[in-house]
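Only one chain is shown below, in structure tokens, and it's the form predicted on its own.
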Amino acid sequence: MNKIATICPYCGCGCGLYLHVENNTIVGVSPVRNHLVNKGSLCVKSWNCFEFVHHPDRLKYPLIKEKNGAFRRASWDEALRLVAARLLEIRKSSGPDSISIVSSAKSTNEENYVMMKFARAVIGTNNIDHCARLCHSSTVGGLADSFGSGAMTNSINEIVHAKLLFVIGSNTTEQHPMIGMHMLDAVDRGAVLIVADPRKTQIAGLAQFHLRHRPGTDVALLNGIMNVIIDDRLVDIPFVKRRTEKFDSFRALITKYPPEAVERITGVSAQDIKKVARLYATEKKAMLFYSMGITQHTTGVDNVCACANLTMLTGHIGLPMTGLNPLRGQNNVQGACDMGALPNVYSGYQEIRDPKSRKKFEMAWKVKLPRDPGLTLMEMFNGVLKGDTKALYIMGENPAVSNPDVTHTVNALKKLDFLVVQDIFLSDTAEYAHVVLPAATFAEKDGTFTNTERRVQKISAAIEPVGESKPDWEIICALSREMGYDLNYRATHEIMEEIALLTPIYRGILHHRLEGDSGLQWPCPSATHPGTPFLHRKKFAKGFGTFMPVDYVPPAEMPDSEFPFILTTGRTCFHYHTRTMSRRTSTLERECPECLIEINPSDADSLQIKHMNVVRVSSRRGVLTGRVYITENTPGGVVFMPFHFGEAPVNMLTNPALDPSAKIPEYKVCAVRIELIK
């Protein structure tokens, strides 16, 4: 039996594991014992990450939709000729910006780079985006404004040595289990754990302090903590004077947030705010973590900037066991951002509008490139309904479940002149496609993933691709050649060599340097550089760190008499994203077979609802039904639903209102009504 070392395809932890292969079939998994992230452990998803690879639902050959709406089997030559002809026709008749590309946080760095190059060099558009727009685009924007770099500042293996862990808006032990494991190890060694979350999540139940603030009041809570730090003279004055700018305007705003006023906004007691502020400010080895509870708001960038302000105020940045650490939700969402699968940057966050950067890529790719930033993900679907976007090419994403207000998204998918979907299963989105292209899974290809701590790690093919499926990069290259541009690589190491040549933060990252180890963390500027475990050591990426004064602004939609409850969404331990992979894994599906709607016992009593009753949940955008799970973990007045389930698509209800700069939707707060179905 062969054991092939690779990286888990689920969350952003980036755990090392072996795939056990017998007769071109994966029969089991075991952890890499000395891996820096998982230390010989695996979560329930990792232990079962191979089962979907051999599922009978796998797409095994290209599909073309007939006029009657049914799919028929096609050859690769026929499918690629059709896709190339239709894209060229639409580009000629409506212009390159009538075509949009959706890249994938589940594909490799090499594949995201090739897709980014395809969009810009072959189609001639900057209309490329991916699901980071729905989870961490506010991190990229907010931390770029504050620090100059939108990534996790420190490393996972530092956590166990920290003395204080402040977790806000992250259900860490369920969504990033191996990072949660390191946190609990730190607590066992005496670290203080502070969790700020409206729900009593698993990690909140293990914390010494649980700040249970109202959904959408994160800025007020963080400003209140900083008010105490300033009033108690706990500011790291030498750091602020030496390393930051615009402190005076920031301090003037913070005076508006005394703990007593913040208590009225957030529901967190002034005493708890004071205790937490003093603990965080006085402990030098203090790490701050957040996830989508911070980012998925119309004030997502403000929330991120408030977190950055807190770390600079106390000098908790640029040292080991400190920092501001956004936890990425998918296996390669960090890498997809790094590779420039975004409408305003090339790989390495090099600006589209910078003539020097654009000239560099034009010379390398031997083609004139568009100058203006393209459409974001939500703008693409709005563009379809306006008639501006004619064609969409979607690789490894499922917006028919993951987008907010999915009725709007489905209407757009139906209206498209041409839709190509490239995936491993016939997803909810692929049902609307004109052409479906079968892709290979993580176990059937080579390449690299970049985890949440900027660690670039190699994956290796363990088996041959199922049926006629192909790695994403091979499909894109073949289509590019069909369209007249010679996008030609013999293997993924050649793609990485081009990435390194054009991308300063990846310059020293080549496949041969990633063999038999736990990878390298960018920035890695040369072939002998060991990688960077923590950022902003002597100065920030932008020079000075910038204090960003941010005021509390309520969510875009609040409860009223017609819709009296707040709906918030999130993940469960046993499923992943839109469940295309985890639903085809027997253990995971057995543990969590349906979408349950969490409500507080007091709300259930007032509505005369019993445990597991079926209810109707309505918002201004849609209606769905499901079973109720009554629990104290969800506070009164709040309803929680996981977003994984296409059978109960919570994103029929969520608010598509966007953060004005990051364009991220407000998944975490919308108003709903609950009715018992008798």
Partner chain sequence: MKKNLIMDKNYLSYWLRQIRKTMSLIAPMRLKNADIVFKQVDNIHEIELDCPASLPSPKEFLLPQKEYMFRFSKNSVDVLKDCTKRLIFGVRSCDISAIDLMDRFFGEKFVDEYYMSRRENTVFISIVCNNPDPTCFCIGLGTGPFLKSNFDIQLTDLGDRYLVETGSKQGADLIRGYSHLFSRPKKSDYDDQYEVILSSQSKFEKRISLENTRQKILNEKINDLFWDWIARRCFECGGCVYACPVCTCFNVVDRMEQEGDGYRFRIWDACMFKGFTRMAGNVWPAEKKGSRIKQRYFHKLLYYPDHFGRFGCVGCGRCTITCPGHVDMATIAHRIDVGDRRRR
Given for the second form:
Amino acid sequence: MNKIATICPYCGCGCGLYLHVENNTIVGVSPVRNHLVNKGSLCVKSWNCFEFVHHPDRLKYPLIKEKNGAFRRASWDEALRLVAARLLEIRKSSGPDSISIVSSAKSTNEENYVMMKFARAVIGTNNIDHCARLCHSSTVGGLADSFGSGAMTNSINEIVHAKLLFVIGSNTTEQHPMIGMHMLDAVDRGAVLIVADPRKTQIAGLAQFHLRHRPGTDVALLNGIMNVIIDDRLVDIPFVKRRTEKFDSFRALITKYPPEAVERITGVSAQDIKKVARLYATEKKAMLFYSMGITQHTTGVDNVCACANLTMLTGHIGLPMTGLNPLRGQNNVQGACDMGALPNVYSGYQEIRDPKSRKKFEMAWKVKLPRDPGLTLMEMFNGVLKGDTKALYIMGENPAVSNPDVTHTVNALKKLDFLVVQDIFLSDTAEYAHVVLPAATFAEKDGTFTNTERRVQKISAAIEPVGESKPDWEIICALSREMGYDLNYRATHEIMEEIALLTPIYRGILHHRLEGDSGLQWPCPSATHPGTPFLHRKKFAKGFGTFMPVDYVPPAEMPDSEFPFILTTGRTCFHYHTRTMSRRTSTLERECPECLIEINPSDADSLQIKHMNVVRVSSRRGVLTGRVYITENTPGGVVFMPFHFGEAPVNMLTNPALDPSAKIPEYKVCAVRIELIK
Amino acid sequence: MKEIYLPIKAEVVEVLDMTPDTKLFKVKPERPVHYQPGQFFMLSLWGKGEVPISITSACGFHEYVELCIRRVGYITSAIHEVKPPCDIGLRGPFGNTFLAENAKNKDIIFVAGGLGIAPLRPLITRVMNEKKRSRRIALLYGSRNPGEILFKDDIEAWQEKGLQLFLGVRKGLQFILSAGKKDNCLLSGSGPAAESSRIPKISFKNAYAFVCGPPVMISPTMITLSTMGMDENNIYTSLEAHMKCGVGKCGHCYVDGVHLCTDGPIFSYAEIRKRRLQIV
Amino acid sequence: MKKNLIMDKNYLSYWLRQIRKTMSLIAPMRLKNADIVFKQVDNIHEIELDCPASLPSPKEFLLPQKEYMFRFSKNSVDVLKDCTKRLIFGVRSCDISAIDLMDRFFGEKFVDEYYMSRRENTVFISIVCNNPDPTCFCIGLGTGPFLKSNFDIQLTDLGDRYLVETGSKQGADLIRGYSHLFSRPKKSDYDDQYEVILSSQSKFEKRISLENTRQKILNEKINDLFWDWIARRCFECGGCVYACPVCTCFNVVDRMEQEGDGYRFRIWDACMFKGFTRMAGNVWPAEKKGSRIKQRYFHKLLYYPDHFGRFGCVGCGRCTITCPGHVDMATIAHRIDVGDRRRR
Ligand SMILES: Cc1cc2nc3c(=O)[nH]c(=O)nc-3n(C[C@H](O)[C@H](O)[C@H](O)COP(=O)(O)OP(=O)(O)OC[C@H]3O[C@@H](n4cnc5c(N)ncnc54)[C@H](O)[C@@H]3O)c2cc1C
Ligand code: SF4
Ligand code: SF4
Ligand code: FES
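In place of the form predicted on its own, output the structure of the form predicted together with the partner chain.
Zooming out: every chain and molecule, the one shown earlier first.
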């Protein structure tokens, strides 16, 4: 039996694990003990992360859709030739911008880079985006405005040494279990834990302070906290003076948020707001964490800016055991952003509008590159319905379940002239594809993942690809050769070399430096640089940190007499996103086989609903049915549903209203009605 | 070494619809099997999985076995799709049995709720077929509605042989639950064959009871029977649990120190109390 | 069968290299990331004997996390049994004690042929622990740091040589034919072994008496609130069960590949999951996390002793290492012992 060290394919924690291989079959998993993130622990998904690799549903050869709508097996040659021909044809007839590319936060950095190069250099469009749009685009946007860099500022292994942890909008123990573990360790060492979350999650149950604000009132809550800090003269004045700008206009706005007024908006007592504000401001080693509860709102960017303001106001940034720490969802969503799988930047957040960087990439890639930023994820689908987008190339994502307002998305998918889906399973989205290309899983390829704390880590192939499947990068390279651009790498380390060459923050990151280690944290500007555990040390990435005054704006859709409940969505610890992997894992699927709709006992009483009754949940956009799970953990007036289930696609209900700048949809608040089905 | 996980082949020869969600399967195992009342098979459908199913045909050494299966989930739905002739897999018989030997010549009361009649059927048939029987036998049988009464033919045959029958329908289970409240009576339901407020004519002191049915029914019934004066050691029931192996290895059915599949599924009320087994 | 010998340390690699010709050799190896794991040995010089306990335990060679049981097609069924001959070198005493428990569990009543087939083809060479980890507490359970019996071969590191004790026929077979490598032990060798064991015993940081814990539970000093309180920190990862060398639960899963073709495998399962005992119609007999943790610890602390006369824990400390919420045997035993019910 051999054991191959690699990185977990599920969440952004980036835990190290071994795959146990016998006769080219994975028979087990065990945690890496010396890994800085997981230290010998794993979560349930990770302990079972090998089962889906050998699932019979794996796509084993390319599929081409026949006229009658059925898929037939095809050879790689035929499939690639067809894709190349169709893409070239559409590019010729409707221009390169009629083709859009959806990259993947599940694929490696190398693959995202190659995909980005494929879009820009081969197709000639900036229409490339990925699911970060749906989870953390507001982080990227908001923090770019405030600090100049949209990533977790500090490191996971600082958490245990912190003295105060403020967690807002993150169900950490379930969604980022290994970060949750570090938090509990910190609490054991005497740290104060403050959780702001409408739901009583496990971590909220362990916190000294649990602020149960109403969904969507985060800005008000944070402004209220800052109001107290300013009033009590707890502002870190030297820091604000030396390192930030625009404090005065910000201060003027904050006076509008005395805790008593905030209490009325959020439902959190003024007393608690004051206590928390004082604790946070006076403790030097205070870390702030947030996740999808902050970002997935129409006010997502505002929420992020409010968090950033709080850290600057108290000087809790640029030092160890402090900072603003967005917890990224997918295992490589940070990497996919870093690699420039975004419509407006090249790898390393180099603006495409900036002629200097464009020039650099043009020289390296030896082609002329498009100048204007491309379409974002939701705009692509809108573009299809408008008729501007003709072809879509989706790598490893499942928008038919994960996009908001899925009916709209499915209509778009149906309308496309040409859809290529490259995935490990025949996902709901792949059903609509004209060509499906079988990709290899994390266990069958080499490359790197970048976890939420910017740690670039090496993954290694444990087995041969199943069937005829191939790693994503090989597929893209073969396709681009078919299209007449010689994209040629012998192995993933060659791609990494090119990335390092063209990307200042990755300059020193090369495969041989990652081997047998817990990786390197970018920025890593040279081949001898040890990596950067915390950002903004002496100076913000953009020079001065900017206070962005943000006002509380209620969510786009509030409950009314017709739709009296707030629906908020999230995940459970047993599944991952649209379940393509986790539902093919026996233990995970058994634990959580169906979508349970969580409501508060008092609401259940008034609706005369009993535990496990079947109900109909409807919003202005759609209807679905499911069983009710009655729990105190969900506050009154709120309904919680996980979005994993294609059979109960919650995103049929959610509001596709977008944040004006980040274009992130409001997954966390929409109005619904609940009726008992007799 | 004996392969404990390898099912033997069995041919489904006949499928009878009993109620909309319950079917009776007559199967012919590759080789005849010997079993006792109360035992179960692990029924195996390749590609779907295995489920424990009680044997409902007369016990002994037989070429055919009958299994009565209700459609409740993934595997049972798949079994319901089976059309004869077709092969399924069987492992077993597993589990302990209703110890009817101790009950020799004692009065017996059977209490069945819904599908609970299935595992009791072999035992009832056996005692009803005893030659020169002097003891009294009663069956209390509750089901949700008249259409869901299973094994009507058998019941008639038993009645002819002197079985005291008490049927309760509609709130079939409740008629047994409400027992003991009104005038120390065991029955207060209504139904085609049941008059209200009757007590089986048996001597509770020395009688044996075999109780089978859904968990909500089991513990109140056992409590009632013991307040009626029955010895706790003489009240038996069959407990249910999630089972995967049936041979005491997978651990799924392990509760409170016993493997229900090998140490059970039949337990006396005294044992349940002593071990504080959870009835779910 | 029981026979004691002395072997010069320099002969070890030669001996192992010879044995490797007839069976697959598995031993603790140091990896680039400084972890020590049990895996197939490519280079005998890379074996690390002076190392912390491996994660997971060597039970994975007898009961792998995922084990194929049958491959079936429309009209045939193949039994897939592993009969590879293995030597597992450098196992700890606690793990050997755990394997002894597993042997009894899988061998009683219905004999588990998959386990047995692997077991009969595997020999273990265990080593007396000179340096117990801070998490180890086998000393209070008699399952380590050395064994008096039940091992195949036990080595004691005496500096420049090993004391080699054989305790079974399989162990003796490994020695046969290599008498030129071994010599008779002198009295001083036994004295040295005694020293080693004494010094090792003095190094234990954790002294835990599970018997006290058991008594407290039996005397009903512990109520369900305690378990619920403990459970608040459980992440439901199942790691404690997966990592434990004594835990044996598994699930059986069928996978259909094409019409009629497929396989049935078993995979580690854990009583820490709500669905472990789920019954049709959404009945969860152990819906509360606390009741599941209670079940696991009652099994180890009450039911194992009742049935096997030994605790279902060998004090290896792996649950302490792997549990993200510190819900482990040592912590729970300690909490029960000192009666600590405070918040934290
Ligand atoms: C000793 C014994 C005898 C039984 N006899 C009969 C009988 O004669 N007729 C009959 O219709 N049913 C009987 N059952 C119940 C029957 O086994 C379950 O209805 C069946 O397992 C449900 O499986 P499923 O896949 O259809 O349900 P799902 O809900 O899809 O179950 C999934 C898995 O959970 C397990 N499981 C779920 N519910 C149960 C349960 N109640 N008992 C055991 N395992 C469960 C199974 O292993 C199954 O693989 C018996 C159960 C036991 C323990
Ligand atoms: S319970 Fe913990 S310490 Fe005991 S044997 Fe299992 S893993 Fe080791
Ligand atoms: S290892 Fe810890 S967190 Fe995981 S299931 Fe066990 S007790 Fe719970
Ligand atoms: S069913 Fe497997 S142990 Fe009882």
